[in-house]
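Have a look below at one chain only, the form predicted on its own, in structure tokens format.
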Amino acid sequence: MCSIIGYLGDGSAAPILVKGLKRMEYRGYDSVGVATISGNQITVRKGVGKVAEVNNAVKLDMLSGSVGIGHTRWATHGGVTETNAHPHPSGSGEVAIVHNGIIDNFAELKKDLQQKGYSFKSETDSEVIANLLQHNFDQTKDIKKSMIQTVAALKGNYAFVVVFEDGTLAAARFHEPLIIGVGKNGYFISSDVLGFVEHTDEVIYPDNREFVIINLNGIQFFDFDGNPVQHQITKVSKELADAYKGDYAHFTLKEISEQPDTILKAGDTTKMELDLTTEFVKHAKNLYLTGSGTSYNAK
């Protein structure tokens, strides 16, 4: 499981992407990377480690540009190396992608693309998407057609976000999560609403077998056959902005540690009443506990 994120808007992309990746780090943190567009050129920075570690080392959030993509990874194809970390640019560097999922036929596609002169650097299945998109764009010079041809060739379950050299963002979903955030000053694409919820509470959930194209002219949705698709904007709770694990290894541990504060905030319970209840429990002859999920583990 990996986290993917993309941004196009009026702000500086890199700091927004890095902060979103930190919130989604529970989805993977053996490596991290960011790519942004500046001066019609894609610049990629990435490394092995958690978001904060890699950011301190290579200054991910200092990349310039108002369009970009980011990724945190759990290694599946290939070892935990900087080369295997996302984003993956195409051989020419005119396209870069971040990907969550598995491409089942990547070996077959990679061999075909290599025979056509496209170069590969990583051991990942994901890099195939970048070069396949590049190949299709080289042939068509059309982003929509390139997306249609690319998703038609891929086998497996995936969601990916791609940035083109002209500053266009595109993304596709096939049996993996993908959410679009619609903000006043930009658009977001993410595998989790936590990636952008502090910026906007307005979201669009693409259906399976759909892709989206975002540029300065706006946002368009299509099914995998290229037919336009209409979507309604949905509101999500701003409370989700606080639903990230912080310094805890797991959300469950975070929730357990927050139980004392949660109890006090939940109703009319006062600190004095809580202390009195604690004394009753400490001196009780018998104690019976029931619960499920976090409540069960909190005992």
Ligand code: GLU
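Just so we're on the same page, rigid core means the largest C-alpha set that superposes within 1.5 Å between forms. Treat the numbers as computed from the prediction; the structure is a model and nothing was measured. Residue numbers count along the first chain shown, from 1. First, how it differs from the form predicted in complex with this ligand.
With the core superposed, D10 shows a C-alpha displacement below 2 Å between these two forms.
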Second form
Amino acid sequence: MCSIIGYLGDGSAAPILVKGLKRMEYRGYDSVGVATISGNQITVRKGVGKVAEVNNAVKLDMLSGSVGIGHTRWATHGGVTETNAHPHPSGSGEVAIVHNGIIDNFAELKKDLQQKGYSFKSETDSEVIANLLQHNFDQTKDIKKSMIQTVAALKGNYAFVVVFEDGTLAAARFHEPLIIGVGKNGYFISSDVLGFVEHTDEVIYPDNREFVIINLNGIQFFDFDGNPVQHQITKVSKELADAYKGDYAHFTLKEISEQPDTILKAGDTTKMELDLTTEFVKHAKNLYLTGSGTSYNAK
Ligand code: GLU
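Take the protein just shown as the form predicted on its own and give its structure as the form predicted in complex with this ligand.
Shown next: the complete complex, the earlier chain at its head.
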């Protein structure tokens, strides 16, 4: 389960994107990348490893520009390599995408696009989205139309964010999560509110089969047929926002270190009982751990 993120606003995109990706590290991933747009030029930096490692190596957060996209990848198609890491630009580099999910019909689409002269670098299914958008944009010169045609051709599950050379950001959602953050100084797109909750608690949850186009004039939502859709802005609850705060390296560490508080807050255990139980467990001769959390739901 990877994470996607996008930003368009007054701030410098790259540090915002990198921080957002770090906040979503709990979702698991094998590689990371960021693309920003500056002076109508898209620049991509990416690599294999943790956000901090790749950032140290290639300075993801030093990319300039106030519009960008970012990704942590969990490889499904193609090895864990720098080339396969997202973002993926189109062959001509005029658009770049990050994608969460799987494109089932990527092989046919890729073959067709290659025959039309579009070039591919990676082994991923995702790169086909970049060249398909590019092809549809080349034909229509219209971002909305190119989004409608692209989502009509894709089969599979996906959420993707695309940055166009003119600085427009767009995203589509089909059976994968996508959340929009509406800040005072910019818009955020993310797989999880965690990606931007420190910047804004005002969010829009697009429905399945919807896409969004964001530029300096504002934000517009459409269904996959291109009909405009209206959405209310809702507020992320205070509890949810608080739950995401803290500087733990992993969500699991956060959860572990919060156990005493969590148990006490539940109200049916006193501090003395908790301390006694802790001592009892610490001095036990044998300890049997049983559990079935996520695995219980696995079929
Ligand atoms: N299927 C894509 C890939 O292998 C995206 C995987 C993901 O969701 O991270 O690159």
